[in-house]
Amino acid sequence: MRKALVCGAGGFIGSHLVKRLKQDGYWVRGADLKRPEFAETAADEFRLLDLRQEEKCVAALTVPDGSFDEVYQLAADMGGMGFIESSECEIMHNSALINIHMIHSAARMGVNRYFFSSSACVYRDMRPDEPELSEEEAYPAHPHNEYGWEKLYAERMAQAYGRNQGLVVRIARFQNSFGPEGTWRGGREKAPAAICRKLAEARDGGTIEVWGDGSAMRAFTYIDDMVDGICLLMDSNCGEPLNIGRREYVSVNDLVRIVTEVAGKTIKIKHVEGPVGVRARNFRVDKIETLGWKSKVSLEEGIRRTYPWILEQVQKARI
C-alpha cells in the first residue's frame, strides 16, 4: 500500500484530492492548519499542523516505517482576487515558508515523489484575443501579482531539490477551480461560487454586485476534472511544470449569466469597483492532453453541481 502526505488537505482541492487517493488505495495522512470544514476528511490520519515551521514540516513527514512514497505539497495562504490583492505580504511570507520548509524536509527525510500545485498566476496578464501561451512562456517572467511571483520562485526550489537530492518532482500549474465544499463566503471565495452565492441569496428579479465592468475573461476548471489531472501528472514521468485546465473562456458577464440560468432567476448586474485581476490568462494544455488528460465537465454542468451545494449553505446559514 502506497503511503501518501497531503499537505493543505483542509482545503479544496487537497480536501478532494485526499478522497481520490483512498478510492485509489492509498494510505492517506493529511496536514493543514485547519480541517476541512463542509465534510469530514477521509484521509486516514489527519494532524493540524502549522507547515510554516520546519519541525512541523517535519512531524507532518514523519511515519513509523520508512517514509511517503508521495508527497502531495497544496498548502498555501490564497484566496480569490480579492485577498491575493489586498494580502501581498501574508501571501508572499506564509507560502514561501510553507514551500521552503516542506521541500527540504522531503528530501532530506527520503521521499520518493513530490507534487507541488503551482498556478497559472504565473502568466503575465494578456488581452482575450492572444494566442494560448505554453508552459515555456512562462519566461521571460512577468506575473500580474506577488502570489505568482511566489509560485514561480517555488516551482524553480521545487525543481532544484529535483536535479540535486533525488526527488521526483512533478508541478502542475493549476487554472481556477471549483466544485461543491469550496469557500463560498469570507473574502477568500473564487469567482465561480461568489456568484453562485450572491445569486443564491438574492430575490427572483432583484440585482447583485460585479467588480468591474464583467469583460474580464475566464477559464474554470470542475474539481474532478483537477483531481484527474494531478494523479496521472503524478504518476507520469514529465518532469517539466504542467498547465491542468479546461479550454474553456467566457467574461465574468457570461458567468453570471450561466448561474443565473442554473438558478432560475432574472436578475440584474450592477458593476461597481472592486479588483479584478488580468484581463485575461489564456494557456494551452495539449502537454497534459498527451498524457491522456481531458476535461470532461463544461462551466455549465460543474455550476449545474455546485450551485445547489451553495444554495443549500446559504439557506442553512440563515437559520
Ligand code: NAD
Given for the second form:
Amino acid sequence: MRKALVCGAGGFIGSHLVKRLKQDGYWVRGADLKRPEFAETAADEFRLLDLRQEEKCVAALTVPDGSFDEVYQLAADMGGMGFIESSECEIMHNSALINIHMIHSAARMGVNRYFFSSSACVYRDMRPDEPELSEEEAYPAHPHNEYGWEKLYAERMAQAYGRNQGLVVRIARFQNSFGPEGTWRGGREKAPAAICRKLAEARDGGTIEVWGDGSAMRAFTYIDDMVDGICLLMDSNCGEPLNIGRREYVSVNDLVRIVTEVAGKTIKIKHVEGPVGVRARNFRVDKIETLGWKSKVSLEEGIRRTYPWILEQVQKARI
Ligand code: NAD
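Swap state to the form predicted in complex with the named molecule from the form predicted on its own:
So here's everything in the complex, that chain up top.
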C-alpha cells in the first residue's frame, strides 16, 4: 500500500485530495494547523502541526516503517485577492518557511515523490485579448504580487532539490479552484465563493457589492478537475512546472451573472473599490492535456454544485 503525506490537508484542495488518495487505495496522513472545517477528514491519520518549524516537518514525515512514497505540499498561508494584497509579509514569511523546511526534510528522509502546489500568480498581468501564456513564459519573471514571487521561489527550490538530492519533483501551477467545502467567508475566500455567499445572503431584488468594475477576466477550475490533474501529474514523468486550469475565460461580471441564474434571484450590482488583482491571466494547458487531463466540469455546472452548499452554510450561520 502506497503511503502519502498531504500537507495542508485541513484546507480546501488538500481535504479533497485526501479523499481521492483514499479512493485510490493509499494510506494517508494529513498534516495542517487545523482539521478540515466542513467535514471529517478522510485521512487515516491527521496531525496538527505548524509546518513552518523544521522539527514539525520531520514529525509529519516520520513513519515507523521506512518513509513516505509521496508527499503533497499544499500547506500555505493563503487566501483570495483581499488577503493576498493585505498580508504580503505573512504570505512571504509563513509559506516560504513551510516550503523550505518541508522539501529539505523530505529529501533528507528518503521521500520518493514530492508534489508542490504553485499558482497562476507566478505569471505577469495580461491584457484580456493576449494569447495564453505557456509555462516557459513565467520568465522573465514579473508576478503581480508577493504571493506569486514566493511560489516562484518555492518552485525553483523544489526543482533544485530534484536535480541535486534525488527527489522526484512534480509542480502544478493551479488556476483558481472552487467547489464545496472551500472557504466561503472571513476574508480568505476567493471570487466564486464570495459571489455565491453574497447571492445567498441577498434578498430577491436586492443589491450585492462587487469589487472593481467587473471587467477582470478569470478562469475557474472545479475542484474534482483540479484533483484529477494533481494525481495525473504526480504519476507522470513530467519534471517541469505544469499549468492546470480550465480554458473557459469569463469576466467577473459574467461570473456574477452565472451565480445569479443558479440562485434564481434578481439582483442589482454595485461596483465598489476593492483589491481586484490582475486584469487577466490566461495560461495554456496543452501540456497537462497531453497527459490525458481534460476539464470535465464547466463553470456553470461547478456553480450548480457549489451554490447549494454555500447557501446551506449561510442558512446554518443564521441559526
Ligand atoms: P487553503 O487555505 O484552503 O489550504 C491551505 C492549508 O494550509 C490551510 O488548511 C492552512 O491551515 C494550512 N496551513 C497554513 N499555514 C500552515 C502551517 N504553518 N502549518 C501547517 N499548515 C498550514 O488553500 P487551498 O485553496 O486548499 O490551496 C492549497 C494550495 O494550492 C496552496 O499552496 C495554494 O497556494 C495553492 N493554490 C490554490 C489555488 C486555489 O484557487 N484554491 C490557486 C492557486 C494555488
